[in-house]
Amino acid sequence: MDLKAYLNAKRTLVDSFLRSYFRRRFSPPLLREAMLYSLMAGGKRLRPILCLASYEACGKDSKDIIKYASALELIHTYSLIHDDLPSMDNDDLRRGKPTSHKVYGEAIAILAGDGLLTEAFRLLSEESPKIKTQALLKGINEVASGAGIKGMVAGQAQDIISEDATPDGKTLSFIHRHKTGALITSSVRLGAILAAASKSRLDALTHYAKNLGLAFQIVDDILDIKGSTEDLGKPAGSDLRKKKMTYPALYGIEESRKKAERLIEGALGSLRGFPKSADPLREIARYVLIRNN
């Protein structure tokens, strides 16, 4: 399949529906403002697109989960401004452009995020002739699950705590997997979820999900030391600076690239039992080691 053709149709779909939800004015226009400048400043819409392509791969037609796909890239967004503040990560550059709080201010950066991550939880809950109430309820579960305190945030918070420390490799896995691993096994088991999908196939998907998460985030620390910043749209070698706890740093790069390519083997060994509807899920697991070449 041709893999750039179906992530740009993906994204376009993504983008359309964002442009069409936030064009509803509201007030204050500053806040609309500073949550636009970041949710459209592009992006590879990795979390919508695998949450559409596990759907497609369980037999249904993406177009019926578009705003629900789409709530994620709110919380993606949320997450890359607040770790972006001068209290966490203090980067001033994101997707290339300056971050929130240096073109709108920390107060109103941190009011942006928060309305992100609110106003996604809002589109999850809205009703859909196409999804089961029952399925919907349970997605919103996951979702959070995934982004919170069990997920996301206890990982951002880890990351933290985990500065200047020595590193080892039970921390950096529970970093790994929560910063950056679980929204992304949420977005990979919401479209199954929506999908009704059997407990086979869900926990077969969960497990691709697991394990490509984990990679992408060991690709993103090697790019950090190898990929230049107008490649990364954020500054190169930050992870070196602040002293983070990465995988080239405790592995190095060369076993750090073979951890990556056992990783993305065990996903693409997750979908043996799926039909060719599954290879948008395949390609783009193989895509995620291409990024470190």
Ligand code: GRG
Given for the second form:
Amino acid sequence: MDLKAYLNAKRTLVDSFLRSYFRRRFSPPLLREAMLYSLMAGGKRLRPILCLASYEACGKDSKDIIKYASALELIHTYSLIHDDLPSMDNDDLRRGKPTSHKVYGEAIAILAGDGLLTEAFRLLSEESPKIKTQALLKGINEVASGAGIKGMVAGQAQDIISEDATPDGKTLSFIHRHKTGALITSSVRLGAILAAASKSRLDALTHYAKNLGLAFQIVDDILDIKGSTEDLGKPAGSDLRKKKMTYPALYGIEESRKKAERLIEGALGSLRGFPKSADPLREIARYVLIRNN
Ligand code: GRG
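Please give the corresponding structure for the form predicted together with the ligand, as opposed to the form predicted alone shown earlier.
Entire complex below, previous chain first.
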């Protein structure tokens, strides 16, 4: 299959949903502008695409769930805005553009993030004729778990607490599995839950997503060293400068790459029983190893 064409097609669907969702103006205009500034700055839309691909892997038509998948991008974008704040990572560049607080000031950046997070759950709670309410409720619970205090927020807190600390494998694994892995896992699981997948399918997709999420973050750590600021759209080398706990810092680049490769093999293995409609998930897993941003 042509992964590039697949990613482009899905990104276009998500982008046009988001554009149309926010077409109506609301007050104050500056809040809307700040939300849209970060949302439309050109992210890969990986989390929505994973959700759509997971739904398709369960034999469904992903057009049914564009709005639910898009809600994941609102959560992801909020997390990036807050992550960049002076009180967190204090970054000036994101998605190749000045960060939200650099353009709008800290207070509006915080509120833009708050707005995106809250709006995501409003969107997720809108009923749809294609999805059973019971499945939707389960999906909302899933996303709240992945984004919240048992997921991304916990990982971010541990990441901040661990700056300057001596790297150790257990803490590092906790940070990566929660900060990045949890929302990726919930994205894949949301697709399966909305498709009312069987328990064995949901378990297999969860295994796929956990492997993928950790591999994604390990590759991110490597790109921070090997990648360019231009490709990354954020300053390269910032993990080192901030003395972050990373896989290369603890295990070296070679061992980290091998670890990412083993995780992707594991992810592919968990899709063994799935039909051809799971090919996008398979290709996305392979792509994670060769991405440059
Ligand atoms: C503020 C609660 C809270 C959490 C922030 C996601 C996150 C947690 C921090 C971001 C720090 C970071 C750069 C992590 C590396 C992995 C990652 C999430 C990269 C950004 O995601 P991509 O590559 O970005 O999907 P795009 O811009 O393509 O959407």
